[in-house]
Partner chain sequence: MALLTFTDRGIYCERADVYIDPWKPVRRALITHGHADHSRWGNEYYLATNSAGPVMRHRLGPEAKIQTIAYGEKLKINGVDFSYHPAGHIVGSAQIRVEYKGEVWVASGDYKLEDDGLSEPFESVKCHHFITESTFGLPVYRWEPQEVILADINDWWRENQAEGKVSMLTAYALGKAQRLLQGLDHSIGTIYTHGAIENTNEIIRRQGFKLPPTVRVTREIDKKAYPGNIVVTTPGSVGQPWAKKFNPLSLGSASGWMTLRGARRRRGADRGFVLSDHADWPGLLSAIEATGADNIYVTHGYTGIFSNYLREQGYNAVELETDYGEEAEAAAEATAETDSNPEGTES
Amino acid sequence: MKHFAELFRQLDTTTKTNKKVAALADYFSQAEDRDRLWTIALLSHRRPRRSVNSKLLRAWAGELAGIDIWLLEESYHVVGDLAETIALVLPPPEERHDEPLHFWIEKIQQFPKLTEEERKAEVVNAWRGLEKTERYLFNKLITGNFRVGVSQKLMTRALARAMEIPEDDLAHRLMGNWTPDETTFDQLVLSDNPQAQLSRPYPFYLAYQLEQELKDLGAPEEWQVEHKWDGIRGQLIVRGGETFVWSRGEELVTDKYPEYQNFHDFLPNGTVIDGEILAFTEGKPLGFNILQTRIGRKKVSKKTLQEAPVVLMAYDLLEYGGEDIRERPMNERRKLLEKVVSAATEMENESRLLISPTVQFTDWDELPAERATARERHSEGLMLKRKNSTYKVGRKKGDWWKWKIDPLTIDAVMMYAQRGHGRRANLYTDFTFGVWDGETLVPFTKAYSGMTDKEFNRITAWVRKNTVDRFGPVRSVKPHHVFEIGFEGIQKSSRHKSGVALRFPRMLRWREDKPKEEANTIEDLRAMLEQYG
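Show me the structure of that chain alone, the form predicted on its own.
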């Protein structure tokens, strides 16, 4: 744990990418294999599940520190992170534990099998022998909330450097449904496991938002344009007579979409398709809110299948006849994709596999009008792809661009404020906004992104001077400030007092030029719901 804690300190004290990569590469070069394997897992979102609830951790920490729970709670509201709060209030270690990272993770994995008293004894014993940073990391692992300011891409780059393996090859090896309990560092990183390859997806190619004028992209005939469908990005894999479906978040979701489970009956082995899991019926896509009724469900009922049927809207073909064809030009991959989808369609009475239609155009000036139809088509805008482009790994600039539609907006009044977490724990960054219903403000959404650090500092000073009530960590403030809230979609919601829920709300502008009386109303929201919901 000492070695891992030192790595965390190095990562936490710099924002420079090169320094983070160097620290990780040095760690991967020296750490033992089990620690390396668990570090890869932690940095690719394969952390252990919560093994002790926060209420018990608070009680045990308060008892060991000799402080009342109310004082620990107040400290938590200031620090903004329970794991860090506990690490700070505990007394200095009485002894020294020098066990490696994997020792503590494997111990934590056994907690669910222990009684409450046995878990308490194990946790308190760990606290007594770990220093502050080690305690913090141990607490994070217990709560299942482990995060470090390092992306999976950055981790992969560092590991590739340390192991002298091409980064794209390594990114592919780290994909799929693996855990440190079921593999070894050698099997995962240093060797190509044929069994793991059976279900393993490819890293996704991601696009940046368009940064230049359309005319600056070059000749229109060099580009393929299609809609950016509003669903869940996924990969459909048929290998070994089996079907696997992966989400972009590397979650195996085959069981959640039974519509896809027999695709191996009409797609040849060695086929991998990149596309969009899309709610779809009667020849047209449905809104994302329809698809949401299926997200997170362990079991999908017959009623849900009928109300929210899905198709796979195919974008690209990554593997054909068992061959990785990502290096072939896109127009060649597109022809093969059309062939695969056409053959599959002939074998099905009602196809659940469609190909994303291309937009026919000869001049860039024709595309703005097509983009303007996106919302009514339940798409997020347009995708622009260079016809000779290869299928790359991760987010790259140059060959693929997304040209998203402008967000929906509404002006709202700040009603409540709450401190942030981590480095923003001393600032008010999480806000609740309301719109007018007559002379009363009705809360309708929360937002915490979109402001600069300077603006967060200003609004924090204002909140402290204009608090009218407190509810634990939440402060009710004097209605005064108006913000322009941007969002991607709106839908009915029985869980919200306003009757609506927004998709991806964020603060676009602090409208200091606008008095609170001129903010939007609940009727404005309902009109938007009727038009776009």
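Now that you have shown the form predicted on its own, what about the form predicted in complex with the partner chain?
Next up is only this chain, free of partner chains and other molecules.
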């Protein structure tokens, strides 16, 4: 793991893209094949799953370090990262293990077959012979959250450079459904595996938030407008008599959505559709919170299928008759998409493939009213797409824009503060906010993001001086500061004292101009629930 740890140190100590690519390229040209393969996997979101739960890990680490769990916990709150905390509290290594990266990963892959005692012995043995950075990486691997500040794109560029092959070809080869256990470096990178081609998705085209006036976009008739449906962006592939569904996070989710499983029965081979995985029933989309009940579940129950059925809301057609049509203008793709969807709808009994309707308009002035209907239709706003646009790779400006609705807002009083994680460890960044219920504050949401580092520094200094009480890592503070909280949705919740749960809450503004008495009330929150819940 020595070489991999050295690579990690180099990547971790620079923010410069060139240096990262150079370090990676250097590593790729020297490492052994299995290590190269695993490095590609780790840097393309194919990390091994968590193989030891963190509670056991804490117990074992505390035992080896000779400290009580509470002290390990306190340290963790300061460090902000469990893998790092453990790497630091353990005594220095007694011996040196010199095995390569793949040796450790393959060992970790065996963990599920071991008893708890055997697993413990393996982990403790590893800790005894690895130095700090290696331990940290090992801990990240066993807890299943290895991350480093290198995008898949940069990794691909470095590998392309080291292997002297064109970057675009390589990017396409690395997509899709492969694991280091089932392939070799040669097969993946140097030759191409036809089985992998079958399920391989295209990179998604992503839009930026609209930054100009509508009329500055040009003539309205050059634009197609649709709702931005509130589900999960997905890509449906029918090839070789099989159906594959990919999420935008490049995860193969076919098994999670049985609704799509027989799409190959009514879609021809060589069809790839870009769309939205959307909870939908009785002709109407359901809120994202309904879909959320399915995310992260391994097994899909009958009840889930009844309560949160999904459709695929089609936006675009990327492959038609086995041909990549991304370079054709969008209106042409749209016509083909309409043809494909209507043919499918005729064959299908209950329609699980829908086409995203376009908004009819002749003047830009008509659009704000349409956008205003978004929240009640469970859409996030509007999408504006130039009719002659090609389907591009990644997030690009110019031809596609998202025009999201403004968030709901409420003014709330800060009640509790907790230190952040990672880069913001040691700063108070995680806050709980409350609204007034008569004379008392009722906590109703947490929020972490939205402030600058400078503001977090100031609020951290304030929290230290105004702590009323401590509960482990959490401090209750003097009610004083008012923040404007923005959120995307609100729903009823029996788990929360306030009776509501917010979607994507964040701090929009620090309202230093507002005294705490002028923050909103629980009645205001209930009225919002009534209207938008």
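Take the two forms, superpose them, and find the largest set of C-alpha atoms that agree within 1.5 Å; that set is the rigid core. Numbering follows the first chain given and starts at 1. Keep in mind that what you see is a predicted model, and the values were worked out from it rather than measured.
*Rigid core superposed: Ile67 CA moves 2 Å or more between these two forms*: The answer is yes; the displacement is at least 2 Å.
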